Amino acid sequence: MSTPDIVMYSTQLCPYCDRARMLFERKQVAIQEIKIDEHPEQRELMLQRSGGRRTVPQIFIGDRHIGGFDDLAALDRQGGLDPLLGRTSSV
């Protein structure tokens, strides 16, 4: 099973974005990062996709909205992240 597309909306100075990026690096998966402070035209798309959530990061795995870093970390702790990444166990 291949890894689904992972999109993370972020900003330049964002400790939660850094934590999310490090979690994905530990999982050895590539992400597409869209920095909305560098590409402000992407902010509206982020708002639409996230149901109006304005904070960063906003993380999407495939078509599924994960939420922010706290949501991502909770999903990982509960064992739900690896299956979304197409894995059977933690790396």
Ligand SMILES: N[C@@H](CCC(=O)N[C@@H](CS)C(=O)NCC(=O)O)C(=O)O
Given for the second form:
Amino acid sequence: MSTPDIVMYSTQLCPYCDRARMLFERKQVAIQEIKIDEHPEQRELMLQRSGGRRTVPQIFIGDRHIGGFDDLAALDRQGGLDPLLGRTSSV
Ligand SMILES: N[C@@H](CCC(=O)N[C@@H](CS)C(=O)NCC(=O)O)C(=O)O
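Let's compare: the form predicted alone is above, so bring in the form predicted together with the ligand.
Below, the chain from earlier opens the complete complex, with every other chain and molecule after it.
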């Protein structure tokens, strides 16, 4: 099973984005980052895709909206992240 596309909407100065990036680095999976401060037109798309959530990061794995860093970390703690990344064991 291959890793689905991971998209993270972020901004340049964003400690929660840094934490999410580090979590994905630890998992050794590549992500696509969309910086909404550099590409303001993408902010609207982020709002639409996330159901109106305005904070960054907003993270998507494939078509699934994960939410922000707290949501990502909680999913990982519950063991729900690795299966979404196409993994069976935790890294
Ligand atoms: N609980 C959220 C917090 C995210 C958050 O507060 N992000 C900051 C940037 S690091 C932000 O978007 N601040 C702007 C705002 O609150 O409108 C998460 O874990 O992602």
